[in-house]
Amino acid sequence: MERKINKVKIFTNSSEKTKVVTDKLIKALEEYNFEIVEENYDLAISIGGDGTFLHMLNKANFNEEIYYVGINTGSLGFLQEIDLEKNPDFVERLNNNHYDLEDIYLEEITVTTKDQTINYTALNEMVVRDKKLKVLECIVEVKEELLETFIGDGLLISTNTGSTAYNVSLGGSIISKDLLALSLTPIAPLKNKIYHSLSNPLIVSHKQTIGITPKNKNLVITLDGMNHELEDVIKIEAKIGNKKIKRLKLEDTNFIKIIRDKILGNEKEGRDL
């Protein structure tokens, strides 16, 4: 069977472990003749932590055509899963094409200002606050159904893939990776008998919108991790829509078994009683 992937790019951060095996991994690709490029690749590779992996995406615009996969050299890595050490044949797996590919569907952002729209993406989440963080209040909508008007520091709009990240700290629900959904997640709303805003998660089937209509114009939107600044800003919208990215991995994995090992610490299969 032919080969599928034969270009490879390679992300890393700057860390003196993700250098050791960077250099280890080139070896092993070009032994078995993979090139390594820096445009025009099959393969997108990640070095680091989640961090890394969030900014290759970006690098390659979210490209459907690239496969992706991440090695993690830092802690959690929740998007990073393969270990070269556990997986030491990682390197000829892909060269035999045996591996998985999981569809990962992304979050798409439309923003309404008063000159322009303008369309963005997202793995992970969406915030949305003031631009010099005051109180943020705006209409919220759901598939153009009215659910509250929000008063609080901001709002956080995750995946399914994104609510194990930030969405987490903010005391929102994780959402399994096989359920469609986008989790709306406040961040410290007003609660009182004046305010009314919600205090608890959200959570929106893929086939609905959400909606955020803001009584503050200027904002900053913050996308994985990469800040915004926009002025008169209208309406934002966020859906799951048609967009998606290839992630290669190299076996099922046990999405309960991951919360119970990257969030809990606890890496046995049971406890005592």
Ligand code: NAP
The other form holds:
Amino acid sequence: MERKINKVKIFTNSSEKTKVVTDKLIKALEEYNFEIVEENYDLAISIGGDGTFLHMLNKANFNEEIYYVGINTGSLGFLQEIDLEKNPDFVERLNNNHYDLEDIYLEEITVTTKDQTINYTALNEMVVRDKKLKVLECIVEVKEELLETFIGDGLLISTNTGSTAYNVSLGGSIISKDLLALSLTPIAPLKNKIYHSLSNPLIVSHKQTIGITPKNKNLVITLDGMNHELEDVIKIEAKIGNKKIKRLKLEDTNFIKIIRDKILGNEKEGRDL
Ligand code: NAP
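Could you please show the structure of the form predicted in complex with this ligand, as a counterpart to the form predicted alone just displayed?
Below: every chain and molecule of the assembly, starting with the one above.
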């Protein structure tokens, strides 16, 4: 059951278009008596590109009690689905509770080092690399079954949501929105007479945990674009668990249409053969 939204926090990037859209939105929110606050908000709105959405989630600490929505003023907008020009009644619909909520499941990561266990969360992906960007060597397990000894630049573990981001640039598959899965995508795997790492991305279901036991002990892991340096790493585990965020939507979006529009750049319904 949707709850009444009263308090709103706005996250923005620094583009000129964002400034114009933000001013317009604040005016409309004030007209409907929404409170614009810095803390204890019901709804977080990001205005900008997908990077702004990721920044917002990080600042909100992936709080599961909050609703999230993105207004696109950036270039892509996979996560930022609302276009205020196409949805001029956005604030009115917020006021009337006339919206849908979509659960987006997150990647849960546990890092065990010599001294501690650290838990992280990511929406898009985790990238594991050597701290000094030397070749990474590690044992990879899926559901505790040995897959391989990987040698290469690094490993990326993407969620279905993140599959259209860095993953796709590395040749990973785009994973349908309604398919809860992780993609284990290699970054420049070594493949020669001596070393033979899997060069294809491997997609595993949300019921499986991917384990990485590195030979290099000092690593940098990048979560949704943010670097975390780690010393004396023993093991890294990644899975889709129960953690999720609620994204507010105005309409059902067709995933194939999004790929056609935003990756292929063909907004038309089709083209003549
Ligand atoms: P960033 O500048 O915030 O983002 C880099 C690009 O990735 C931007 O074009 C961004 O779109 C797009 N993006 C982010 N999430 C996406 C998603 N779920 N689906 C499709 N495109 C998405 O870079 P950052 O701060 O380093 O890292 C943020 C994210 O960028 C990472 O999570 C990673 O997936 C991605 N990234 C991609 C590459 C690559 O493709 N070679 C390299 C590094 C990072 P907007 O322009 O709309 O913000």
